[in-house]
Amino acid sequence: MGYKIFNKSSESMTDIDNESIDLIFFSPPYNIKTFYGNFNDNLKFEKYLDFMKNVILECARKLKKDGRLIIEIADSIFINQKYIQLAGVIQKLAVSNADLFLETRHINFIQTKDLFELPDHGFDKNYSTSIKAHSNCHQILVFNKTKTKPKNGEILYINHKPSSEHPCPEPQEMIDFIFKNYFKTGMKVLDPFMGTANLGIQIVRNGGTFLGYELVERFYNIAKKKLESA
């Protein structure tokens, strides 16, 4: 097995054959002014939706008929002085535009202490905000191409830790969850927002093939070095 990564947008993934990927996992930017280098995380919301729709449509094209698309996304964001149920918006894009079916959803709290929810990105100690922010509660949406009865998911408590490499690194606990529930040796796995390839390293080391896209050159170069050493 091995890897292949690309320093460009995942809105057009022509480097990958259609219906060739077993598992796609990603956590996208939330359009709340997070600094990712040359990536603009402050689009007009309509432009952001077009961007996400393009990526999800590409994922659906690349996914095998029995494959899964998993998206980890904030339940809600505060942007332009209003709350938006972001997980609901992304679910609608996948179901209505990409003809995918929701298999299950898991809930992930990303800042907790003794299972107690803490204020997160942009929220103050009173759990309120007046700036662009996202909720502590995240949803892990699992889609496939076959209509089945949705299953109950799990509740997770995975605390994101800061990193000098990337503003939103994929925590090891999340990767472990993906491996435990969805990965099998020999799978071809795609991450359209790979960042510094924390997931990719584990895929390669555990007998899978990893394909990743990253628009920011600095993150891409870090990912490349880490994958070469893996």
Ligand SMILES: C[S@@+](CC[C@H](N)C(=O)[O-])C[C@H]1O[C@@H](n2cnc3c(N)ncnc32)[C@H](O)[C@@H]1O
Given for the second form:
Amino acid sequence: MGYKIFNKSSESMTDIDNESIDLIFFSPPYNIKTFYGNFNDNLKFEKYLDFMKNVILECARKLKKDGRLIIEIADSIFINQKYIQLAGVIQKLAVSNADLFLETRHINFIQTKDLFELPDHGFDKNYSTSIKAHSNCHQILVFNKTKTKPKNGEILYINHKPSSEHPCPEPQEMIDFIFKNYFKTGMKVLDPFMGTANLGIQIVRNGGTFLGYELVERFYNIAKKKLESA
Ligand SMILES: C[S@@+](CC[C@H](N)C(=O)[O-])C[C@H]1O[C@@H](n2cnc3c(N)ncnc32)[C@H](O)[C@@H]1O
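May I ask for the structure of the form predicted in complex with the ligand now, the form predicted on its own having been displayed?
Starting with the chain above, the whole complex follows.
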């Protein structure tokens, strides 16, 4: 029980043994020019896909044979005047490149003051299409290493709460959902994009072991402080 966190890129997680992790959960950067500090969230799309592929492959190596990888990702992004079905692209990377199987797909709607819940990019109050960089509809993709019968997913409604610590912290409702459905005491849980470790705190408080990677030192330091007091 406890935690181990690293201020480095999760593209190579050599600090962790292969096939040792029960549950991996992450919400990655969406490559939509979010300002994270010393990390460039505006890569050429091919480069971004290579980056995502590397992390997903590394996650598949670290996952136990009966473990799960859960990715929370915007349904679509609108960047450089183009719509991209990001969740579909990421699902394909995991299935085709990392030999993972899609077990379930949940849908979560991030509710904000001015966006309705729509499957693709939201509409603003005047019913004109919003060109906000990512859709308010997200998918929670659940992968495993063995082919099982696909299960029906759920629909979640999550309130967006801005934070002064991080531009996109994991909402508590999302963490509670992962806990209720996928966590058991004693599990080893990895978040390769941990941000300020909102997930990690709950893992540690509930008898699990948390492993986290974060590239930006400021977020890593906040995570460290919060985990120490948890
Ligand atoms: C969408 S946020 C995740 C937020 C996190 N779930 C939380 O609750 O705060 C993505 C995070 O990944 C970090 N990041 C970006 N590239 C990374 C990399 N190569 N390795 C590790 N972390 C990275 C960013 O700095 C950012 O904090």
